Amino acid sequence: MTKRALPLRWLTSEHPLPWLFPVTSLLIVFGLYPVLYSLWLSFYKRNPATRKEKFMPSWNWEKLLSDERVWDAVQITFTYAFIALTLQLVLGLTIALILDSDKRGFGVLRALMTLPLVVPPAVTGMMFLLMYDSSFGVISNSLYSLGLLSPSTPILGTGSTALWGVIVADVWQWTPFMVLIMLAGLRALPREPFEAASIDGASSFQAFVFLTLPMMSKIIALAVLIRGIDLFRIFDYVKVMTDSGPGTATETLTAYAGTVYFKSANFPYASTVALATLILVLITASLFIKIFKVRF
């Protein structure tokens, strides 16, 4: 056998790495190179004047105990998670159990519900930052002829309502993503006891209560921990639309670590906020997955 034709039959052959190859090479370079590059940049500290870093292991993770600013984003970044997560499953499942239904022109109903995903979170933003301008923006004026709100406290010019309204576009983007989970779950479903609890009079309500959630109980589950982990991470809406702002209102974890990265370029800093914010997620996933028997 030549060697040409080695490299050949083994691509052809049924062993799984020329397979498992091309995808665990991205993973090692787009996902384990980074965190362990983060975390070699944890224990150096940045001297801003002279701009080098020097090896001090506890220094980063010291003073991130003890900032107070991280403390506040933790804080900021479970209430933004748990109000948006909250609103979104609810929303989600409400609007599938609307959409589940064979008539005509449903279908079309469904597949307008994915126009939201392709936008670009960072439009999405841009977007909600000119409907909530105080001049001229249709949510703002539409809030003023209400009387819900006066133009002195402009939404995202606020503390009290510049988280809501950063919330209020996630809600818009990602209610969409939970809609198709819980249809997916929803047409999944035996038809069997629905006919039975409808033969012995049970009403939609019983019905919903004591068969639908039971047996949706798993994808719901799972849809709260994919939604949640990406809530974590949030960014592009706070950079965009508050830039963290008014004051530390709105500011996350991963908006205070860009904030450390892009305008302090204190990279070793950044870079250990960055991974307490990974390890706040797994710890968080873990107990989840725990409380909750989540199976994959």
Second form
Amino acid sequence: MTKRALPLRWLTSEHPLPWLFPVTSLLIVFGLYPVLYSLWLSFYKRNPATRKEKFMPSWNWEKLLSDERVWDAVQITFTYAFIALTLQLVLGLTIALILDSDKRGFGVLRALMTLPLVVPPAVTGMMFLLMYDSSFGVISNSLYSLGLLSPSTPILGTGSTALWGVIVADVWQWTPFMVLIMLAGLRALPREPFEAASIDGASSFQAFVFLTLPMMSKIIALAVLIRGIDLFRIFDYVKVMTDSGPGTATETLTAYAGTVYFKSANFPYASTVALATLILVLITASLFIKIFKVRF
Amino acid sequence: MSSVKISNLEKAYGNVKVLHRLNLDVEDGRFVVLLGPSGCGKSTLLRMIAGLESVTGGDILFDDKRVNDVHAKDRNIAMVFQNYALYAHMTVRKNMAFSMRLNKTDKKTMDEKVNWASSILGLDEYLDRLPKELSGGQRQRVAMGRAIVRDPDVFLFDEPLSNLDAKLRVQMRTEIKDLHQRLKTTTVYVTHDQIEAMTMADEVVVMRGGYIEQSGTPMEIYDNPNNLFVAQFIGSPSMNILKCEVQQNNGAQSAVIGDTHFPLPTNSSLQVGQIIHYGIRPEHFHVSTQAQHGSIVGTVKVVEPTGPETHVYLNIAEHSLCAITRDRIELRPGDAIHLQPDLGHVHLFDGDTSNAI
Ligand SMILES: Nc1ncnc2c1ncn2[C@@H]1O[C@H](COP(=O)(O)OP(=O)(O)OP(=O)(O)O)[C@@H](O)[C@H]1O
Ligand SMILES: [Mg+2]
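Form predicted on its own done; form predicted together with its partner chain now:
Every component of the complex follows; first up is the chain already shown.
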């Protein structure tokens, strides 16, 4: 074999480093650096009066643990993520089962299904804000006329319903994502076991329970993981629709971090709350992966 | 148990017709074998009986009741799929017990049945494995087990032994036959192995290209093939076929190919000059090293002793033939060999239509 010129010799598959360099540097610059920077920031105590920062590594973390608003936010985040995820999973699977057909027109339906995904989340928030409006909002007015809601308790303005109002927007936007993943899984299922099951006397419901679900379990787990992580970071809908209100009824962890950052300009503490979110996501996701034995 | 009747059954995929107006009557308790080359529509027919393929035309009747629109799950059939179709996420035991689990059989009966099937099929050690941890032949036996634990009206088998080794295949063949003799369940069995067909069937249905060529008991089909295709498809080594012209010599008719004259049965009503296919099975030659009255001479090419009998492949003029003898005669390639056709077993087919004359 002839020796190639030096730069070319480095660009063969025997030398992985040059190939790994671009994506690694991107990850370092845009992934690792911000995290490390936040961590470093969280070790400083900010004096709001003097606007000076002082190195005190445990200050913010101690504050975090004793901050009632953080614990409230954790609870709201979990509630939000759990309800939204359950709804999206159930709806997503149901719609996917309906759309999993080779009949005419279903391809078009599948394509239409993806439309909500291309709407920017902030716009979705605005859209629902308008639909919830107590004087002209279509959703509010429908609920009024059905007697399910009274104009004295606007959806987003009432503590007990505000979180649901936000969840509905999230579900509208992200259920199609679940549908897409579930459809990909359903369409890839082999046909033969289902034929065998119908010979064995299985009704379509039994086939769903005993074949579809177990065969889809990996894909379902993966979808739950991806969506779950995303839901923990919920920010845009809350910001646009309720701005954590009324009171702190819809204040999730990231929303709280935003408030601390933008309203009190306490950057070190905001970083700490943001990191807490990250830690929460990591723990929850790892537990999920462990318990449900998710494999990639 | 029920009879299966098929009348004018048709199947088309789009514009492609794969089954053409089939008629078939499987009496209650019979063992019918569908036999034919690859792609002739055996699986399609079986899957239609099972209710897995829609019917394009005609009817399927179970016990004279039309079942065209009855769902597979309600037909009470058991089927072994050509591609096994096992439940990949279930163990062998669960695969076999699935149907019983669905109809809520009690645990004890379920275990008994699974153990009974697994001992017949030699799967005892594999009961707790997943299908992906089994060899092809073992998977096929699981598919078999899943069917035989049932108590169906009709058994459908789609080449259930195709992936087993020779010994196991013979053993399973006997087991299936024994099972059928005990349970007397109507069975439709697909194979392209004519030995399987001959040994197992009450009735053989020979198919080709979406048509039924002939059906009858194995012996009927063997002794009286309707046409050239059936004649050559049944029997191993297959029937010798020579395209001959009928000529008149010394007051008797004979079939002539090149310089060779094959004697014809005296009762055949052939015209001089007619083109025919002259068919004779290898075992219906009398083989000798000496010239006999009316014998034909050929040159030995290959000699294959199988133990009880010897297969001799030979050339007559430029045509290859096979003859089988049970006599122990010394033959070497290149030797001259003399054949006397057994006139009672000569099959004649029309030169144009290939149908039996
Ligand atoms: N889904 C389909 N679409 C179009 N043609 C099909 C389809 N399924 C089968 N065929 C055609 O129908 C014919 C019969 O197929 P079938 O599977 O019944 O053959 P077979 O006799 O079982 O063959 P083998 O012995 O190889 O299993 C074949 O020519 C095949 O190409
Ligand atoms: Mg087949």
